[in-house]
Structure formats: C-alpha cells, structure tokens
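Consider the single chain below, provided in structure tokens and representing the form predicted on its own.
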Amino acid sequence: MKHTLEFEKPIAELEKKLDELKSHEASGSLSVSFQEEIALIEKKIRDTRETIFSNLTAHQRVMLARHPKRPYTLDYIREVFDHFTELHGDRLFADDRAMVGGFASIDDSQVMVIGTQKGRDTKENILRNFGSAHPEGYRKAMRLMKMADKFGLPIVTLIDTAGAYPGIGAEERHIAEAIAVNLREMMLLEVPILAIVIGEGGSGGALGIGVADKVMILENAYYSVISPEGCAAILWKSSEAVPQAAECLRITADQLKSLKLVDQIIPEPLGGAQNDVSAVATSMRQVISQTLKQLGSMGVSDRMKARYDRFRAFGQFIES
C-alpha cells in the first residue's frame, strides 16, 4: 500500500486520474481515445512533482526522513556491504534488537558496520522498540567498536533515530552514561570511523554512534539536538509551531553542511530514497569507499588530531 504525506496530495490526485483514464482506455469501453488526455496529465504529475520536491521545507524533509517506505539500516547493509554476519549482545545485559552491527566487507575491504534499525510494522516495531535504543544498544555497538579497533577494522555507522529510548528501564540501566561512555571512547579509536545518517539522527541517541572523522547525510535526512516537535512543546508550547521549530533549528542536510556539522551530502532521486534504493545505495558504496581510502591514508596520531578538531570547532556565537 502507497503512503502519501500530506504535501504529496496534489501529486496523488493526479495520479489517481491518470489510472482512472488508463483503466478506460485498457477495457475499450468508449470508442474514445484518450491518449492526449494521458499525456498531459503525465506532464502535469512531472511538473508538479519537480515543484513540490525542489521546494522542501525543513519540516517536510522531517516528514520525508520518517517516511515508512524509506530503506533502514539492515536494507543498506544488503544493498551496500557484501558477507554481512551479525553479531549480538552487549556481554552485560541483552541483545538490543534496535542497534544492530557486525563484521561486512566493501570492495575487498574488511569494516565493522553498526546502525540504529526500526520496524516495517507492529511486531516488528516493537522488536526494534521504533529504533530508540536502550543502554545496551550503546554498549553492544561500544563492543563491537573496540573489537574493530583491535583487528584494524574502519568502522561504519548508519543513524536512523528519533533518540535513544527515555523510558524508566533505560534510566534504571544508565542511558546518559551509556552513551557519554561512546563519546569518550569514540573519539579514541584508532581505526577510521564514518559515520551516515540515513534518516532521523534525533538527540544523543544519534550521537552515541556519531562521533567520527567523517559525517555524511543522505539528502532528506535530518540531524537535530532535539525533535522539531520537542522544540515546539518547550518553546512555543504549541504543536502548531512544529514547521517553524524545524526552520529555526537547522537541521536539514544543506543547512548542516553550510555549518560545517556534516562534510558531505549524498544524493537521492526526486521524491526520495525509497524512490530508488539501489541508487542510492551505490553513491553510498562510492562515498564509502573513497572515503576509507582517503581516512586510511592518513597517519593514526594525524587522524585522531583531526577528529578531536573537527569537533572542538563546532559551535558559533557572537560578541556583541
């Protein structure tokens, strides 16, 4: 079944019409054709489609990065990375079903890949709890890190989260030092760390897995300190100020790179990536594979120098 966002209306209206014009000229029940009828209408979705999504606010991007159709994790993971084998387990507490990760390789070339998965439907939703991932999701991917960083493996992290889980349990269990343990340690690695945010990057719950040399975000992924709806409830205390909280935060890939908070943007087809999976999938092989080429280049002492740069910089203020 297609989903359509609120935005996507217009495009699904024409659409309709067309298949109703379709279905009237397949049964030949009029002796009318009604080919240029088609024709126009098939401009006319073109047209509309290419003004709708050329002209994205940041709110609908946000939309757009929680689309139910868009790939997750485990769908690039088969499309990107060749021998997937997964591993399980944090060796303190359970295996978080939301935080998946295991060895794979890429051109020959041998990586520890890590990411945040949610669920098609119900069941599998609660299995991956929607992608928020308890303090054992945290430690198992800290487990499987320090496990790449002693066999010389460069790691890579796929971010698709709303935040990591806030629930009681995860208290109880230490999120916060959960994921304030992945930073620290992040940063120390000596292996090349990338890391992708392929949908929602909400909070610390996208941070815990976030700290690397490089940071990439697909086109219509988001990446934001808090939800655009969080935002709204605290400061305008009103739901109705979701868009402008979007706008005001500056999460959305072109506004994250103009400061400097991701290095690169990698591209997806008109409507999104759930329009062509394979596509993007293989400028994501592409992005992956130059980068690790070009991070492993580098001497360990000038790569770990960099990182700790590159997040020393962030930030801007101004005196008045």
Contents of the next structure:
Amino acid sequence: MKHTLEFEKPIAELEKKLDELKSHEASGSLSVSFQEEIALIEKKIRDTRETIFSNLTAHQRVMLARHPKRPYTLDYIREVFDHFTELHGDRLFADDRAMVGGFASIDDSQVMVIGTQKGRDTKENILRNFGSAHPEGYRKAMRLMKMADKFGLPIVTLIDTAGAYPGIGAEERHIAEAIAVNLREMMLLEVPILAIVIGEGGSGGALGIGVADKVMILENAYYSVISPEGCAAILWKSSEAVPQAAECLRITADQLKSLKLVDQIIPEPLGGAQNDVSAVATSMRQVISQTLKQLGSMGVSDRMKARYDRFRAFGQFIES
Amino acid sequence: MTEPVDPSESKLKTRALPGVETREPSITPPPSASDQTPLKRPKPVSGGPRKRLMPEGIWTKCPKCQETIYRKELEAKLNVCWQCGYHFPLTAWERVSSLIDGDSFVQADSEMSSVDVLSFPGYLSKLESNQQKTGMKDAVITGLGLLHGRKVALGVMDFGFNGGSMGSVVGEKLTRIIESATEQSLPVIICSTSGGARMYEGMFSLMQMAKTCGALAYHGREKLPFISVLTDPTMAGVMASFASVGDLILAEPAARIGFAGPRVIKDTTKAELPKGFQTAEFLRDHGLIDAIVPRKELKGRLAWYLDCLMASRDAAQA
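I would like to compare: after the form predicted on its own, may I see the structure of the form predicted in complex with the partner chain?
What follows is the entire complex, opening with the chain shown before.
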C-alpha cells in the first residue's frame, strides 16, 4: 500500500484522477480517447511533485525522515554492503534489537557496521522498540566498536532513531552513562569512523553512535538536539508550533551543512529515499568507500586529532 | 594563582577528616513522599550574591520539614536545613566558595557569553534576563583553585541560569578548563546541575556533549582523575555526557538525576514510576554512582578522594 503524507495529498489526488482516466481508456467503456487528458494530468503530476518536493519545509522533511516506507538501517546494509553477519548482545544484560551491528564488507574490505533499527510493522516495532535503544544497545555498539578497534576494522554507523528510550529500565541500567561512555570512547578509537544519518537523528540517542571522523546525512534526514514536538511543547506550549520549532532548530540536511555540523549530504530521489532505494544505496556506497579510503590514508594520530578538532570547533560565543 | 601548599599539609588535613566512612547509613530510608513528585518541589530560595531573588525577610521555610529557619544561619550551614538535612540549591559562586580554599580561586573565561547563533526567537531576551537575574554571563563558572591545598580545575554549574542548560559557552568553558587540567596535570572536578542541552542553540548544544567528553577522554588518557558531583537536578544532555564519565561520581542527598524527564517516561511507558525513581538514593541503590555525600562533607571527601587518586603522582613528585 502506498503511504501518503499530508503534504503529498495534492499529488495523490491527481494520481487518483489519472488512474480513473486510464481505466476508462483501457476498458473502452466510453467511446472517446483520453490520451490528451492523460498526458496533461501526467505533466501536472510531475509539476506538482517538483513544486512540492523542491520547496519542502523543515517539518515536511521531518515527516519524510519518519516515512513508514523509508529504508531503514538493515535495508541499506543489504544494499550497500556484502556479507553482513550480525553479532548480538552487550555481554552484560541483553541483545537490544533496536541496535544492530556486525561484520560486513565493502569494496572487498571488511568493516564493522552498526546502526539503530526501526521496525516495519507493529510486530517488528515491538521487537525493535521503534528504533529507540536501551543502554544495552549502546553498550553492544561500544563492544563491537572496541572489537573493530582492536582488529583494525573501520567503523560505519547508520543513525535512524527518534532518541534513546525514555523508560524505567533504561534509567535503572543507566542510559545516560551508556551514551556518555560512547561519546568519550569513540573519541579515542584508532580506526576510521564514518557516521551517516539516514532518517531521524534524535538527540543524544543519535550522538551515542555519532562521534565520527566524518558525519554525513541523507537529503531528507534530520538531526536535532530535541524533537520539534518536544521543543514546541516546552517553548510554545502548543503542538501547533511544531512546524515553527522544526524551522527554528535548523535540523535539515542543508541547514546543518551550511552550519558545518555535517560534512556531506547524500542526495535522495524526488519524493524521498523510499522511491528508489537502490539509487540512494549506490550513492551511499560511493560515499562510504571514498571516505574510508581517504580516512584510511591518514596516520592514526592525525586522524584522531582531526576527529577531536572536528568536535572541538563546534560552538559560537563572544569573549569581551 | 597561588601555588599549592606543601603536599604533606594536605595529607595532614586529610587525616584530620572526620573519617572517610562517615557516609550516611548504606541503605538510607526511602525518600519521603514529597520526593515522589520531583518537578513540583517548592522553589527554594538561596543566599549569596543573588540576594535580591529572595523574598523579603530574615526567615525562610524549609520546603521539606516546614521548619522556619533563620536565613543567615542557613547560609552559614551551606544552605542545608539542620532540622531535616534538606539541601537547598547553591548558586555557582556559593558552591565555589564552599569548595575552594580562601581566595585561591582564579576564574577562567569570565567574560565568555552566548551568541544567538540560530537567530532563535526569544533567545537574546532569555539570555539577558538570566544574566540580570544571576549576575553571571552563562550557566557555568570555571577556574583553578586550591582544595585543601591541592590545585584543582573546577567547573560549577548554576541551575538559576536558564535551568543550567548547556550551550556553546558551557561546553567551551568546561572543555577549556579540562584541557588546562590536562596540560598542567591537574584533577578535574565538575559540579553539575542542569536540565540538559540548551534548545536555543540547536545542534551546537548537542555537540557540546561530544566536545566535553572528548576533552575528558584525553584528560583520562593521562591518568588524571575526574570527579563528577551531581547536584539537584542533573538531567538529560548533561547527564548523558561529562557528568556520567567521572572516575568517581558523587551525588548530593535527594538530588534528582536522570536521562529522560519523569513526565516523558510516564507518558511513554504509561507505567507508574518506582518509589524514589531518579533520585541520588535510587541511583546509588542501583549501583550507578559511587557515593552520596552530604554537602558539609563534600570538600573533605573530595580532598581524600584526590589524595587516593593522585597518590602515585604525589609520591613520584615528592
């Protein structure tokens, strides 16, 4: 079933009309031809799509980033990497299915790939906790990253989470510490690290696997300190302010790029990544292999210093 | 900056401490019912340089035991109610003077202040009103000073400044003082109190989490100690960064500490929150922090911990 977002409705209506015309045409029930009208509507659809998708608001991009048909981490892993072999568990408490990770290869080189994973349907979402990891997810990620570091494998992380899970068990097992330790330890890993925000970059839960040498983002993904909903509730005390909050927070790929908070944008087809997964995967594969080559050519201490300096530079203030 | 005094003096002082095991009974009674609705706790007053914030009068009421107390006496007792042990908040400056010897504190980056980097509606006026209210430029004071004669790098947050939220200034000042400590081989102590990252600076605020943790990573790599002191409340982006990576993590009694806000957790899980959830005592009982330290013992305890953590360095230098 096709899923239509609110702002895509004008396109959906035109498509419905087009289908009607086409079925009349095919059945020959009316003895006139609609070829001309069909061509006209097809053009109108193309124009409307072009207009809508080249003028997306921040809030509309957030909706696209959360699109139920949007490719998730494992979809990209399948398309981009070869021989993915999942590894499980944090060796302490559980295997958090909201965080996946394992060996894979790209360009015949082995890498460690790790990412937050959402579910496609209700059943899988219960298993994946809607992509919101518990402490054990972040600890599993760190376990795999430390192993990668020990054996010299570059790390690729794919980020797609509304945030770390706000739950009782998560607090009891110290979700804050699990994330904080990752922030500290990722800074000291000697291997190259590339992070790609593929959908939702939800605050600390995203950053918990996001301390990388290079941080890329898909065109319609977002990365934010707080969800637009959370920000609207706190600052405007109204859910009607969500689009405004989304705009003010500067969370879209192009805004983040212009603030130098991300290094590169990976383009998506018109309407979003769900319309052509393999096209996005092809660009992603190129970006990953180029970036890993470039990072791999640096000396360890240079690379680590550059990573430190990358994050060290963030922040604006005056001193007078 | 005064030079540290003879380390032997520091050891003497340590030995003179009223015992290192003066912690509260290891299982403190569960927090009273009033602790169960943390966000509704009455807004307490504080002394020190922010006097004009306080209601008129020479008395104040303890929000926990309702005792009417003499404000001057309260200040003399580090803002701790001597009837029930309730810890009133401290301003950053009150905390600094409660921990640092005499006038040995040398503030760093005192003039650093925030800019409205995203042109976020309302941010500039918010900054201005917080600066007027607190007399501070932003939500943290950093500097070097002596603690029982030992030179330390100190960062102290102030909840009164926009809920102690961390934006670029908080992140930068902490990072700089940690980097100074790494260069000068000093221990770091950070007393946190914060609602989390500062929304008004968007992703720049989130990045301060990685920045501060990165500075601590390199500080720790030199085998220098970092002690994190959690005070009421320490939540969200601050808790999920530097505040949680101390070699030692201490908390003040009854401090609210956590990642997600209790209301968010309740709304998400539709579950009743356990008794005492997200309090210092809850964290200690779940094995998440090293100790709860009453305010009046904090300075002595920090000195002793640093004597332990710095012992081999001190010996090498002697």
